[in-house]
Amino acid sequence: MLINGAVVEGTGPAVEVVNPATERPYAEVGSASLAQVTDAVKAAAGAARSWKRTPAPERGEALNALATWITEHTESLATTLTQEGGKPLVENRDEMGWSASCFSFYAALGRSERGRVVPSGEAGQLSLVLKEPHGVVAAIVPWNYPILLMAWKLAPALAAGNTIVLKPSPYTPLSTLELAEGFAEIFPPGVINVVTGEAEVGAALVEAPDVSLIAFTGSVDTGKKVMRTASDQLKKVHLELGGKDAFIVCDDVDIEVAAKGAVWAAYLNAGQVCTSAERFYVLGDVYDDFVDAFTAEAQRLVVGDPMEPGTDIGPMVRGAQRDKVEAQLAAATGSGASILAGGDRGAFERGFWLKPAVVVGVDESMELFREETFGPVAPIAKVESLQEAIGRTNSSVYGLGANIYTQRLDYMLEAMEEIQAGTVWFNDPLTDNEAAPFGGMKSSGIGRELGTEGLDDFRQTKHVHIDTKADIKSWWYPYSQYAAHQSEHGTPPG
């Protein structure tokens, strides 16, 4: 681990990393102990002020050169995430990409403003709004984008001036280990700490109490626990959590395309994606045509070893994942729906495959169209009308994202006002740009990452307000002074 720029094993219980595609052990990681937590927090806290008072230009160069070092190391980090969660090589490597994109960002960013000067109530006055950092920021990071989903907390948290103490997910710890060379060679000892293992270390970290802002990303009800949690000493919450994301496909469309990017929006990283299409809503005179285009699509995906470049899909990341997928297909076709392709392990002895799934006759009372699936299941209703496919799209309790293929401008106008959803994508599924905010509504999240929101939300507002006459105030006492004045002027002293 890192702690106050030392590497440090873990003194608490052994995690096991396993190989998604082997089942196989691939490595053990020591998890922090409570007092390593205590330490990693304290060498945060110690180096807030310092980095606080870093010249913004300081900070983007630093970021700047912890996206070479990422650039740079793209190969090494790809293959070692491949290995730890499953994704395929050729993603994986797009993640390293993205996530060093996300850093350069951030250091242009963090340089361009520090907040606004407002006008002033009198003459030789000067009001300012001042954005400064949290704090120490605790952020708790998800297996399946371990590299990227940290960039999108660290790269505003850093540029605004916080501190961090990161924990990754046991699943995926090696990645990130690997980075934090990185982090120690180019941030001052303290600014960047990681600390690995269990639940019980990420509950340390919302509970200490020199953690200002929580930066969560994972499923709604271990949200709600460190939302909870956190209500008791008030601190900020910056939550991404589920989603369930609808798919609408109208009655004008070029079914060719809609269905290979409706198949990859379902199937990226075997469907472990929090914005990936999990229900689909295809309007009537469409619906055949495109059932049949997109099982054609999913048939012809490869299912296979991830270090491979000709994969399509990899495993699952672990076998209990997996079973949650399987039980709710089997709940789905036990209440009427059927599997048109997939939904089996194949024919691997060993690893946590599960072939993409293509599946009709569903509708929400079905948990597979309900509920948050994260696997790679495709499950497809008819609908009548653009206006019932939005009302089925709201009915959710999540609002992550939402797509929709159209070329119909009054289709497009309704859907953007319409659907409760943090991102609206049209004829683009889950395209994602660091100039503009991500995040969801209702209960798959509060707060934005990405674009200038996601920089706001790592800061907080202060107001100064300064008067460089420094002369005694009509308005001070005695108020009788004041009420005598007026009654003989008609005005206030002064």
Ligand code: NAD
The other form holds:
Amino acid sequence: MLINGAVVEGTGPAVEVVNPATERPYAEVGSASLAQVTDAVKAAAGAARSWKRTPAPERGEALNALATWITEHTESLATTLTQEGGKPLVENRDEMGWSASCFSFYAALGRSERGRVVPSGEAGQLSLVLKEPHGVVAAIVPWNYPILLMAWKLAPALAAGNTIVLKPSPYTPLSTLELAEGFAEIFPPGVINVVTGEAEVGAALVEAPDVSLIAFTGSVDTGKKVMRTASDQLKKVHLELGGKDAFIVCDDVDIEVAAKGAVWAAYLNAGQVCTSAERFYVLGDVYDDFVDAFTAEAQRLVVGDPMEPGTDIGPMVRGAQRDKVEAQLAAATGSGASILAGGDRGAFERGFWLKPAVVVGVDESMELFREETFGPVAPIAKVESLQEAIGRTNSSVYGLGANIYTQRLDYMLEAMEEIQAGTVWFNDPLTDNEAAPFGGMKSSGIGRELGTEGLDDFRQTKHVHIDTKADIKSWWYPYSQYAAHQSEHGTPPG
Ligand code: NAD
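One more: the block was the form predicted alone; return the form predicted in complex with nicotinamide-adenine-dinucleotide.
All chains and molecules follow, beginning with the one already shown.
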């Protein structure tokens, strides 16, 4: 781990990291003891003042240096991540590219402004709206995109002048620990600290009095726990939680294009993406053709060794995750749904495999079509109109993202206005842009990452009012002057 610039062993219980493709232990990582969590927070608090006062261009240089470090170490980081997380190597290389790009973006944005000047009430006065860091940010991230989701928090938080204690998921700590070498080379001691471990370590960070803001990405249930604990100390929380993204296919589409886009949106990273398409609503006229094209496309996908360049889908991250998905599938088929393809473990001897499933005959009474699945499953329903699709999309408690395939402008405008989701993608599923905000409505989260919004969420606001004249104001004591003024002029003093 990295505490106050020093690489240290976690002295808490050891956690075994398993390769999901082989089910074999890959490494053992010591967790942080509670004393080490305290040390990490203390180190971040100790570095907070000087990092806040470090000129923004200098902070930007450090962020750019980190972007370069990630780019130079792409192959090694991506390989480690593939072996600990199971995501195909090609996707992990992309993850490193997006992460580096996020650090470069905030290197520039962090030095572009630090607030605004607003008109004052009188001449000789200045009203400044200053944006300041919160202090120590606890960044707690999941296993599905450990480096990217870390970057979405660290880049804006550091650019804003905060210091960090970062906790990766116990499933995927190794790539983050490798990256910590870069943190140690580039940043002053204490600015970024990394502690590993399970829920207790995360909970200790949330409770630590010197942590001012908790930036959390993970499940809704854990997000609620984080928020409950944080509320005792009235700490700020920034929550990126789960989703049940809808994918609407309208009746004007090119079926082949829509099916290929839909398959990618459903099965990317074995469906373990917070914005995976998990509910398909297809307009009646194109439903049969879409289901046929989608199923054919899903059956063509290569499921196998994530280190192989030709692999489309790797294993799921853990057996427990797969059990949950299989239970949802079984409950849905028990209630009348049909699996047209996949949904089985294939012929693999070891590893957490699940072949991409296509399911029809589904509706919102089924958990599979209502709760987050987080696995390679595409449940598809027929709808009569775009209005029905939008209504059913919005019936969810989640509001992270939504996809729509159409080129009809009237459909686009209707969907754009009506859909309750933090991101709405038309004809280009799951494409994020670091210059544009990302986050969830409803139960999918609080706050936004990326864009100028992402920087602002890691800053607090201070109004500074300056009067250069330093004269006596007419509205101060003694109030007897009011009565005198009133009787002399017939009006109160202005
Ligand atoms: P999780 O909630 O189990 O764990 C997330 C992180 O929180 C891990 O580091 C974990 O160790 C830590 N943690 C667990 N209990 C804690 C506690 N009580 N206090 C503090 N920290 C605690 O989630 P996961 O299984 O790692 O990730 C999958 C979930 O993440 C899915 O629900 C997915 O939708 C969500 N996710 C959301 C986004 C987004 O941006 N909205 C992105 C990716 C994943």
